[in-house]
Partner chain sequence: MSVGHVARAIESAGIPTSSIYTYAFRHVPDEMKLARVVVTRHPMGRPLGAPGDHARHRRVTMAALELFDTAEAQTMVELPEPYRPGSGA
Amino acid sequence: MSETFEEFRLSFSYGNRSDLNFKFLKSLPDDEAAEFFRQLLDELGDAYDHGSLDPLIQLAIDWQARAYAPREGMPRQWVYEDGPFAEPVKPLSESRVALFTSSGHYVAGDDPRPFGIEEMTQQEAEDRIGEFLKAAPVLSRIPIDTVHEDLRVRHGGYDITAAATDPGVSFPVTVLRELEAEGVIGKLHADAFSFAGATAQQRIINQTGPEWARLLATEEVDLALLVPV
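The form predicted together with the partner chain, please: structure of the chain above, on its own.
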């Protein structure tokens, strides 16, 4: 059975060639996706001689950005004229800082159990991405002294390989604990927070976001460091 180029590039986004590092191919028109592959092969050919993969990696990052950049005439859903800006009441060195990420980390034994399923696999999360995007997010509370071996990550929206290998790529508790010990920040909040960011947006705006904000206020958090993935 023949396959069109469009079908080929779409297959990387939850299709039969699904690869979340390259799902951005769905967002490129055919001619631009073709140009990406041409440049990729060109750089690969050069790498035969100079041996460095850095230009290949940079090329992929640049094209990922190009794919996700808003295109002229494309309707934008979440554009605001203005945004809230809270003034810190204390300097960083005297403040209690909480880490809050959408990386999908959680502690072993405290699975957020999406759709009631214990120990859902990453593959199943990817397979059910459409359902995640309509469901309310669940916030995981992660004590900052949780060891790497007890940390888990699952998120149907991105390639979690790096986040599982080294949580520091998106969940920088190790760095924050260092900075607390050095006095750069006053106090690292005892728990960090994480949720899988592929979730219902309207529910976050109307319900979950304000609830989480009240939670941080109740726990006397002064500053929040946020990491989307």
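If you superpose the two forms and keep the largest set of C-alpha atoms that fall within 1.5 Å, you have the rigid core. Residue numbers count along the first chain shown, from 1. Everything numeric in this text was worked out from a predicted model, so none of it was measured. First, how it differs from the form predicted alone.
Comparing the forms between the two forms on their rigid core, the Cα displacement of Arg214 stays under 2 Å.
Annotation for Asp30: C-alpha shift of 2 angstroms or more between the two forms, rigid core superposed.
Having seen the form predicted together with the partner chain, please provide the structure of the form predicted alone.
Here we give the lone chain, stripped of any partners or molecules.
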């Protein structure tokens, strides 16, 4: 199937390619995206000689920053100048902290069953991304002592390979447990929370987000570490 360069560029953002490392291409005009690929090929050629991939990775990071930086004539999305921000009422070392991610993790045996489907594959989730973006998010509770072997992850909006290999990529509960042991945070909440972030955004803002905030308040959580994916 043939595609234009623009179609290829846009395909990394909820299209037929799910590599979030290149989702930033959607925010670049064609000429700048072409310049990125020119530089990428130059660095790839150099990598044959020096054997290091670090310059390739740094190039992608630099272009991500460039693509997402505010630019003249482009509207900024999801900016809330008058958001209901609140100062913490306790020092971090005395606070109960919960992990809250949009990574799509859940515990084996507690499948959120999107669209009623048990054990949906990652590929099917990616194929149905359009449906996910219109559906209500489903929140999963994950006990913080859940071992790696009992963690599962599924998300229609990104390639989960790294997250499945090392949950700490997008579900850093191990780091939080270490911070708790060191006394940096007062107490880690018994459960972490996760949902697939490729979902109905307005519904999160207007309905599920406030519901989840009330849930955390009810469970006496002082602070939540939000990990967006």
